[in-house]
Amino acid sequence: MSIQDQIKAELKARNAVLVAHYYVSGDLQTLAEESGGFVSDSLEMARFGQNCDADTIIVAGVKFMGETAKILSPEKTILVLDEAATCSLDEDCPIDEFSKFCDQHPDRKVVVYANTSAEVKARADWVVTSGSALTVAKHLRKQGEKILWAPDKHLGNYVQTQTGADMLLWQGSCVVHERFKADALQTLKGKHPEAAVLVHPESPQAVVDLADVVGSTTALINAVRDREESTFIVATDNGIFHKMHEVAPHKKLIEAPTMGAGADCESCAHCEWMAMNTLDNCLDVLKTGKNEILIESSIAKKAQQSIQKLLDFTA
């Protein structure tokens, strides 16, 4: 029996469902969809888990994604494939330092990106995704509110530039998106003038300025599917190429360059923590029940309020 078939059998036996992020391996994404699970961004993964009938949700992604799933489904068992798989944005925003920062600016609405810990979400007024950040910032600006934003400085700068909102930015960044190099991307554009450039807004401003489309993972996938161009230069984690090839199999995809001074690869845009998710540890977690996500109830309730505000706003 293949490992995929073993996992499917264990999922059925446990009344469990596998949800996977666009950045994990294609094997896990395919397995999630074949077994009745789901592939998407972190919030939609959690929302799928909340709305399904499974007792256990297996999260192929990173720790904060497991926490978000637990926050929205407190009665369900949430297991992550590797408890050491984290996120630089989450790590860049420790709750003690962030809470002090918030206390110093009580006049501002605290808006945090989904790529944060449960504790940081609990401290926030709003939780947003890259797809909803602009809409929420425009709404708050219209209400006359000033914003304290965390943790991604590049996404925050993009939102501030696009909306004109009064924003104070926490200085975190994504180790994957920060590697993209504008000068090398400009050279690559010259070699492929027919290509559309797709950029995730966690990238530096100079890279965003070269984009034909700036958007969330879902928005970039939809752009490959819907736009007329046959070639795309893609500036986000290369795990997304699996779904892009699936929705547009005849289109050509080129990785945006991360090569710079001292670099050891031309394009190495893949999260090392996402790469820790494998079929082997998926099967292991299902058999042992290890790596369960647990969140103190008072924190979970506060974080749930911040997330629900977004879900209600974007419904």
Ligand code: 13P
Second form
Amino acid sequence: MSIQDQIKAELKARNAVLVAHYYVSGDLQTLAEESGGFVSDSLEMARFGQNCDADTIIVAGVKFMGETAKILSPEKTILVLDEAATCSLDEDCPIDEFSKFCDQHPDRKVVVYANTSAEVKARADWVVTSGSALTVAKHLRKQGEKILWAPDKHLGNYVQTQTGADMLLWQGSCVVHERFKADALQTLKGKHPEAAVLVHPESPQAVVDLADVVGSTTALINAVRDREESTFIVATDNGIFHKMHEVAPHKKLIEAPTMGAGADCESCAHCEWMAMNTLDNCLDVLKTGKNEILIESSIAKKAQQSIQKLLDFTA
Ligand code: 13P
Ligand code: SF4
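Previous: the form predicted on its own; requested now: the form predicted together with this ligand:
Now the complete complex, all chains and molecules, led by this one.
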């Protein structure tokens, strides 16, 4: 039996579903869809997990995605494929320091990106994702609220520029998106003047400035599917190419450059933590039940309120 068939059989036996992010390997994404699971961005992964009636959710992604699933579905068993698969934004925002920062600015609404720990989410008034940050910031600005934003300084800067909201920014960053280089991208654009440039807003401002479309992973995939151009330069994790090729098989996709001054590799555009998700550890986790996500209930309850606010707001 192929490993895919073994995983499908284990999923069935456990009444489990496989939920995957667009950045994990194509074989896991295909398997998630073929087995009745789901592939999406971090916001819709969370919503699917909450609404599905499986007993167990297998999360192919990174730790914060598993924690979000557990917070929203405390009665379900949540297993991640590798417990060490984290995120630099989450790591850059330890709860003790963050809590002190919040205490120093009690006049601001605390808005945190989904790429954070359960403890940080519990300290927040709102949790947002890249697909919802602008809408929430606009809403808060209308209400006359000032924002304390964490952890991604680039996404925070983008939201501030787009909405004019008063935002105080924590200084975290994504190690993958931070490596995209504006100068090299400008040169590449010159070689492909027909191409549209798609950029995830975790990228530096100078890269965002060169974009035709800035948005969440879902927004960038939809742009490839819906826009007229036949060539796209893509500044986000290259795991996304799997879905982009699927929705628009005849379109040409080019990785945005990560080389240039200050870069330590030619093309770093893949998250090392997303890459820890494999078919082998998926089967292992299903067989052993290891890597279960558990969250202290008082933390989970507080975090649930700020995530649920987002899900209701974006429903
Ligand atoms: P999305 O919410 O756009 O899927 O992004 C999650 C992420 O980790 C991007 O690096
Ligand atoms: Fe975190 Fe960046 Fe990896 Fe996304 S790509 S999980 S933001 S390190």
